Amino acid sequence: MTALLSASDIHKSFPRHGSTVRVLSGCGLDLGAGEAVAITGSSGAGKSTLLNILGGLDHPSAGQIAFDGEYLDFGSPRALTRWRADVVGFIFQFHFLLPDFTTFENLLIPVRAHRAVTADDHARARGFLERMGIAHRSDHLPGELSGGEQQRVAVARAFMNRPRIVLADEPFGNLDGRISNQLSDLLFELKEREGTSLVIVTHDPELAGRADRHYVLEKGNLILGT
């Protein structure tokens, strides 16, 4: 399988207390078009970390990122806007929507924020909205949702500018079993319909081991898991 995303070598040291604290040794990750990745590992391992870096919000000590053959340029502040906007969407376990904003409007913050809003893309937030089961909450506050509700409106968001990757940072880990079920099913569906490949950081054994390969991020490395 040819790799769409490839991080190679990837290191991270954070100064503290006039020593350095290295939390990523030299990780490596092929991630194919249309493949789901989780990662898992203990609290403070470094998972968020990686993720982070992946996605351009970070940069690494050391290593390289390959797009489609490309490397990410972590020395150009442009070209790693664009690659956010582009190429990934992001979720996070905090919805982090906008309060004074729609349900709706919400929504299309990703695309306003680089471009003008198109007919397309207010047809896109309804489909999304009724694929969600949230369209009669379109013209509600972040404050008068529940907090299902309002991941639901993240994971829409995330796909919004149809990204070729989603990172997921334990996207479900503040909501009930039977919410966070609903939730990993319908981006599973998402991820299927848009053709997307994503990555998932997660305790939950049960979402990990719905993905096509299941990583443990342990002592700075990732180690392929059963």
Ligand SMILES: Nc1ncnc2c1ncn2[C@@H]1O[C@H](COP(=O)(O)OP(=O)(O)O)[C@@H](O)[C@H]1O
Second form
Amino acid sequence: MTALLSASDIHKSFPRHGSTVRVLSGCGLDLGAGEAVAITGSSGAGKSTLLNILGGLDHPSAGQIAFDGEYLDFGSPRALTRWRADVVGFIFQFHFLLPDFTTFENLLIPVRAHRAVTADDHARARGFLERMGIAHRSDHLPGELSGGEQQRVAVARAFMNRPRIVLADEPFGNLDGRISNQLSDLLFELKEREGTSLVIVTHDPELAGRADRHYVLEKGNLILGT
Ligand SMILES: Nc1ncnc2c1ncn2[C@@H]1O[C@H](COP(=O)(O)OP(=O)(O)O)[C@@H](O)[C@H]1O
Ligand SMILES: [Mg+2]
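What would the structure be for the form predicted together with the named molecule, given that what you showed me was the form predicted alone?
What follows is the whole complex; the chain from before opens it.
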């Protein structure tokens, strides 16, 4: 079976003080359609670096990423941007909502970025807001929402373009335990309903335990956790 997303022998080094720092040294990961994979690891281990490479936000120093059996062309920023818009949804620790747009408008931004918004998109956005329990916040600006509510919008936004893969980088790390659990429930519910694959970076062992597989990033390599 071909994996939906397949990373092979990913290396990444960054220049620092005239030398180079090796962050990833041969990571491999196969993500199946509809599968959830969790990645944990200490701070600075390279989790965000790996996630950004998986989502085409950064390029590897060596190694390949294949989607649906085809290699991503990191030499073609245009094709990469298009691929990201079609295939990947991102959730970051900080919500990155646009402050001058309402909740509802923020949900439509990823759609608007690459095609005209339709009545279906409006219905989908409204449906998400209801499912996330923030329909009453549709016309509010991000600054008027609580941290948990902001992150609910960010989760819904990640799914707006019907992505095949959602990449989440410590998405609820800033929220307290109870709210973080509620949001994890909602994220996994949405993932199941939409049939999306998920890679989630987290410090939360309970959240990592919800994934189908759990890896630890250590010394530049992904090691299958227990
Ligand atoms: N753009 C960059 N330039 C230089 N060094 C970077 C860059 N991004 C990350 N690093 C370095 O790579 C290492 C891993 O960072 P990161 O992927 O953010 O770790 P994690 O997400 O696991 O905390 C760190 O030492 C960090 O300083
Ligand atoms: Mg990080």
